[in-house]
Every structure is written in structure tokens, then in C-alpha cells.
Amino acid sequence: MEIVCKSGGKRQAIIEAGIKVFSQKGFHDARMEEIAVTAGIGKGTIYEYFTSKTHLFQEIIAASVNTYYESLATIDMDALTLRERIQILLTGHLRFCIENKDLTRIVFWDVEIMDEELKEWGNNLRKEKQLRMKEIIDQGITRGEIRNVDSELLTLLVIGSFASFWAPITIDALVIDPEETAKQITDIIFNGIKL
């Protein structure tokens, strides 16, 4: 199926085709020829925009990360409580997974078969996300919003709860309301499961 991209031109058509092919075939089994056919262009045209399959894949992931962070850019996070921040970030994460199932599948499912360059690049993105969350948690501790806990451990717990939803949403077709689900998860994080 050829991708027709009215806005963004050939580069955007290549990215959209790449998402489609990578999500169906995985990184290693996807071929640039398939991406070109899906985008409705010649294979050589891809190389006018991207130097390699790895470069295209990285651009797809980078664009998705930017889209995710841009969706949160209008919110004054510093004015919010830790609870509100986590709930907003989780809502955004869940909404992103729902609205970008193909992209989510690529990011999470293909990670074990990526080459070393992609693994290192992805690991750096993970560390950056982890650092941002730790800073948010440290601010919450400093403000006295939560007790003084190991912020690294809490960061891993919170990010782990975010990450645990990709497979049920993208593979099992779990249908959720992102806002309500984020509210419930945030409540569990802050209040636990004790009666």
C-alpha cells in the first residue's frame, strides 16, 4: 500500500512508510526497497534524505520523542505538584501509545534485535528520560510532597509502570481511557494498595 503524504512531502512520506514497514517486519527484516515502494518513491530518493536504514530508524524515533515532549511543552510543569506531573506524563504516554501503535511497537518490541549503534542510541534516550523523571521526583521530595525515599528507585518504579502498558495497548488491543487509567495508576503509586 502506497503512502500518500499531502503535508511534509517526500521526507514525511518516507518516515510514515518506514514506521509502517518497521512495525510489520522489524528493524533487521525491513528493506529500504519496501519502504520506497510503500512511500511511492524510488529507493534512491530515500538516500537523498537519510544516509542509511539506521539513520531513518533513528529519525523516526527522534521525531516520536519530540512529538511526545512537544505535547507536554504547553504545560507549566513547575507549577504542578509531583502527583499532577506524574499523572500528566502518564496520560501523555498512554495517549501516545494508543495514537501511535505502530511506532510504539517499533520502539519497544524491536529493541532486542537492534545493532549496537541503535542500542547505544536508545539507551541514551532511556537515560535522558530517567534523568528527567528523577529530577521531577527530587523536586517533589524537596517540596515536601512525598517522604524522603530513594529517588532513583522511585524513578524506576514510575517509569516501569509507564512502560508496562505498551504491549497490552499495541499487541493485545487493550482499550483504555488514558486520563482515567493515568489517574488510577497515579493513585496506586501515591497511596499504594493497602486498605
Second form
Protein chains: 4
Amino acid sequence: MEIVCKSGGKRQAIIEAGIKVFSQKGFHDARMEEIAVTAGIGKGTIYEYFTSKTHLFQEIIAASVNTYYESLATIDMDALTLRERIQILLTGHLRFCIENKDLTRIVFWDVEIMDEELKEWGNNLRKEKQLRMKEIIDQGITRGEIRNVDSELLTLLVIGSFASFWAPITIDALVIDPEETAKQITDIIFNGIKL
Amino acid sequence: MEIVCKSGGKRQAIIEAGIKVFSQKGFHDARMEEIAVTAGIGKGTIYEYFTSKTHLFQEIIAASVNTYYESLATIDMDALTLRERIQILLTGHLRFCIENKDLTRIVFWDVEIMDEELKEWGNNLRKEKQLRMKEIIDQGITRGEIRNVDSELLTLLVIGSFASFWAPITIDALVIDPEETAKQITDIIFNGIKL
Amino acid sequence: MEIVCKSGGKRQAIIEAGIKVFSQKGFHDARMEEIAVTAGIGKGTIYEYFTSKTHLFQEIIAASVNTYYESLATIDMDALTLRERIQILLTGHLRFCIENKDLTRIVFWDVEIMDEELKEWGNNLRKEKQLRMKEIIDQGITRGEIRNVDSELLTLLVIGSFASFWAPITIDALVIDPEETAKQITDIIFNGIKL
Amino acid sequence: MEIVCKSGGKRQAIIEAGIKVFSQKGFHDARMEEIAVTAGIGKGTIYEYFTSKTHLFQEIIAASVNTYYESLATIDMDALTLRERIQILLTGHLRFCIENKDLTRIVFWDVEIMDEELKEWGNNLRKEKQLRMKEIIDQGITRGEIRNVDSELLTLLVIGSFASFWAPITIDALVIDPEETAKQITDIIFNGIKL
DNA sequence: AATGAATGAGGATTCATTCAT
DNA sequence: AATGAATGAATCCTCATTCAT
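What about the form predicted together with the DNA, after the form predicted alone?
Expanding to the full complex; the earlier chain stays at the top.
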């Protein structure tokens, strides 16, 4: 286990330690020392792989976001209806939250606590997420799968529905079945709650 | 205006300066010095009114949350239908976001950046918000106003819908009409988006 | 003695501590902590008066150079012959070395050890000194007080003669009489050493 | 060329790299890493030949001083007059400065930047240089070649004249003819500058 | 012998907080 | 009550040196 790809091994250990510590303490209260100890290495070693605390954090966010998107990109989406897509995306989202509580806390919680320099980068991340969802929704409208609602508002509603789960899951330890929950939320979004 | 109730005047000035600075810089990057300068007072004076930076921040959050709730509590809710209530609450929420961008940023953005000691307090704030909404929804279900959906999930969906607006409004400078937007969102929640 | 001009008092104490420590350890080996202790203040206080170690050092050099020049600028030079001027300047230079050993060590020793950013500033200081001397010498030539030698070379010779005294005086504790020594050196420069 | 006397080849490469880097950055700002890269070897290898950064620096200074003295010791001096000797030494000195700008900068600039432990060693180097010159001058006086001046002062004057050239040559890129310059300086020292 | 990844002691700097005025 | 000069604990980062390979 020590003989794994050398650089990769250490780097990965640091990232994992970073995830753990950043998710517990947040960016500012995380200490490089603690990350090093958690990774089982010396303080200086972190700087062999990352130029600064900020850089380490940015790499972790970027990797987390990638992991998140990859976890959502398992199947070919274009063949599906909007309803199926939303349900699958939500299922994936909930699964990710459940399986990667630390990552989730960082991605959804810490994005904005960054250096001034990272603020814009973090905002762009958010806007991109929004744009992706809007494209999916616009396609559904174009295909005539749903009635003609303001796609911007619907995007925010859907994203908000997704986002509101992370805190109950990672902090309050809410236990849900991702499949079932996604199905119910999607049902509400499509059929509404009126009698 | 400077000669008003002495302690009250200074205290309020500090809180307002804190809102401005905390919302721009976040908790950790906000400097007591800057808050003092913004408030037009000496650095030491802050400590006459607040025991610490953390305390000042907590007071600001608490006050902001109060302001927020008060802005939502203008009319008697019990006489209204759930649909009316959600629409009114959402309208109020959006109005608050638009009119109090600084406060909004603090309440929705900064909650987590707090000291370990404030973490629990902040979480309770969030849970309480969730509980309030759930009670409203449960009442709607009890009254038979909506079909029988999982009220916990619906709560998260509604709260998420509310929350997803703050970033576009305060950061991306999204311009919306609160009334109209609330109406459309409520419409989606009640009627769904299916054809 | 504590009631002297407040800001001036502390600032001056820091400068004097800096002179002592910088002259003993050199720029790089000087520790801000030691300077603070020597000044009888807290570490952080230095930063109330100087933005950085480099800044403190630069201020000390600049002040030292000023002190040096002021010590040389006591009488009206224009009325004197070149010979008198050189003798007087050398006397002053030697007096300064003897009376300000710490300052001397910094000005003549440490000038180049500075940050990359200060390097140019330090070089300009040296060139300026050279220029001042050259002007004096050129004037002497123009007035026909000395024979026609390459003023650039003579400048370097004179400056070198001045400079070569600081180390024996401040490090080897060479004891000399400034008046007498200056007289003898000037005599050599004017009359040469040939039989 | 890489297969020459192993230890000697590497050792020499390190010294040359050291000369380059130390002369550009000074002792403290020089990085062992950069010296290693410049020498085309691994960082750890330096420590096979030198026990520490300080040791490497000391060796370089010592070697530089040797090179300097060797460059001045080409011909038999005893047969010459003091005037010839000073002129020849100065010529050699100026040639050395011109041809070994890096070494010059180290020997004349960096001597003092050393560890506390090297300080004394560095001072002895300087005193030895002074002593050598004084002996030459004393001999000249004994032989009755020059008038009876204080040999200590004359020594400092001559050494100063020598030393004041290195900065203009290596930093300001002053271009001079060593022969001619040495001749003029010697002429001034012997004949003085009076009309 | 040669290497360079790993280390951690060491130091400049920041900033919340105190307290004498 | 109000102040702001003074403080020093706390933290990021550097880089000479080591040592397993």
C-alpha cells in the first residue's frame, strides 16, 4: 500500500486529509499542521504538492466538483425525458451527499469562504451549475415535455430542492432512500401538491 | 441623530457597520478595525457593547434573523390558505433579499463560518426555520388543502426554492418582481410543470 | 523621559534597537523579536511604526545616511579650497565612524544585503555619494587648485581612502585622532609619497 | 569532461555554481537548490562534498581569495620598486575585478554576510590583506623609496583605492583599461594632485 | 556515490483583545 | 464611556538538511 504510485499516494493522502479537516473546520479554521498530521506526514510536505493553503483548498473543491459531476454523468441523458433526468440527477445528488458527506460539506458550504482571489472562481462554479440545469430544463420545454413556465425560475426551484438536502443529510444525519426520495420530489415538481 | 439614546445609538451603529463589513468580507476576513472605522468609533468601543468578534457576529445574525422573520410576519397567517401563505412568505422572502442584500448575504452565507461554539447555535437556527415551515405545511395537509405528500420532503423543497434565490439576487444582481416571481413559483409548486 | 512625544519616542526606540541589532547581526540574521526586546516593547508594536522588517531597515539606512551627511555639512564649503574641503570631510567622516560605530557598520556594511527590492535603492545611494564627491573634485579642478587628473579616478581614490577606515575603527577598534589622521591622508593625496 | 577525476569534477562544479549563485543573490538569498540545479546535480550531492551551506560558502571565499592572490603573485616582487609593485598589484587587482566579476562580488561584498562563526574568519582575511600591503609599504619606506609617512594610514589609503573600484566595475559596468588606470592611480599616490 | 522526497525548526507577520489615559 | 497604542499568541510558509533508495 506504500508502494503505490509515489507522488500520487502522498498527494492523495493530503487531499483526503484536507477534505476531512476542511469539512470539519472550514477553510479558515483548518490548520495546515492538522492536515499534515491527519495525512500522517510532515508540515512541509504539503508544500511539495500544493503551493499554499488556498491552492490545496481550490484543488480539493475542483476535484470534489468533478467527482460530483462524474457521479451524475453515469448514463446517457439525451435519450431520457426531462422527468427521468431530474429524477436520476436528484437520485445521484442524494447518493453523493450520503456517500461523501465531507466532500458535500465542503462543496456546498465552504465555496464562498475563500480568499478574495477564489471568490470569483467559486461564483463561476455556482453559475455554471445553474447553467447546466437550465439547459436541461430548456430542452425539456423545447421538446414540449412540460408546460411553458419561466425556465429561470424553475431552474432555481429545482436547484434549491437539490441543495436543501445536504445540510439535513450531512449535519442532522437525516436518513433517506435516495431512489424513493428523488421519486417523490420529482413527483411534486411535475404534478404539484394541489389536491 | 447622534445624540439619540446613547448606548442604543452606538450599539446600533456598530451592528450596522458589522452588517456591512461582515457581508462584504465574511466572518474571518472582516476586521474589527474596519468595523470600528465604518461605525465611526474607536476600536476599543466595540468591546463596550460586545464581548468579542464572535459575540458581535452572533448578535448580528440573531438580529438579522429577527428582522427577516418580522418582515414575514406582517399579516395574520392563520386565516389564509397554504397556497396564499406560501405565496406571501415567498414574496416577503424575495422582498427581504432585494431590500437587505447585506443582511441576506450574512444570514444565508456566513452562518457556517462561525466559531466551533457558534456552530451548534447556527444549526439550531436552520432547524428552527425548517420546523416553522414544516408546521405551516403540516397544517395545510391537515386542513386537506393539498394532497398527501411527505411533509418533510415538501418542506425541504419549499425552503430550497426560497433559498436558491439569494445568490442570484445579491451576487449576480438578478432583478425580479417579488410578487410575480412568488406567484409563479407557488404556481409550480401547486400545479406542477407537467403539461 | 517616558512623556516625550509619544509616537516619536517609541519610533525612536525601535530605530535605535534596530541599529544595535542590525549592526551586530546584519539584516538577515537580525530577528524582529530581538529588536522588540531590545527596544523594550512587544513584537507587534514594531509593525505599528514600520510596515515590515525591510521597511524598518530602509528607514534606518536612510536616517543613518542623513545623519552622516548632516555631520559632514556643518560649515559652508564653497568658500574653502579643495584641500581644506577634503580634509574637513575626512575629519567629519572619521569622527562619524568613531562616534557612531553601529550606524557606520550598517551604512557601510549592510547596504547591499537587502531585499532584491532595496538593492537598486542601495546602489543609488552609493552612486549619489560618488557623485557628490566628484562634483567637489571637479570644482577644484575647474578652479585650478589641483593639477589635471582624471576626476573619476581621483573620486574613487578619495572615496576609497575614506571608506577603508570604517572597518579598522569599528571592528578592530583602531584608535586615531580624526583631525590628525585627516590631515595626514590629505597631505598624501596632495603631495604624494615620493621623496 | 564529465568523466574527469570524479570527486574533483563534481566538487568544482558545485563551487562554480556556488560562485554564480552566491554572487547574484548573496549568501542568505542563495538557495542550495539553485546551486544544485546550476551545478547540474542533485541537492543531496552537495552535502557529499560540503558539510553545510556555510562550509560551501567559506570554501568558495577561501578559494576566491587564493585565486585573487595567485593572480597578483605572478612575478617576483622583491626586485621591484614600491612604485612598480603598487602599480603592478593595482593592475592585477583591476584585471581580476574585470575578469572575475562574480568572484569579486563575493569576496568584496559578501564577506560580512556570514554566520557568526565565520565572522572572525572573515575579519582575519581582511586583516591579513591589510598586513600584506603594509609589509610591502614598510619595505618601501625602509628602502628609502618614499618619504616618511604613517605606513598604517598609507596602507588604508592604498587598500581603499584598490577596493573602491570593484563596485563601479562589477555593478555599474564601468569600463577601464587596467594598465592605464593603475598607472594614473599610482601616479596620484606618488606625485599627489597639487599643482 | 548520488539522489530528491520528506522533514520541521524557525521567523515574519497579523489581528483580536486589553487597559491606561 | 471612549479610545487606540500596545500586545503576543497563533499561523503560514521557507529552506537547509537528512536518509532511504
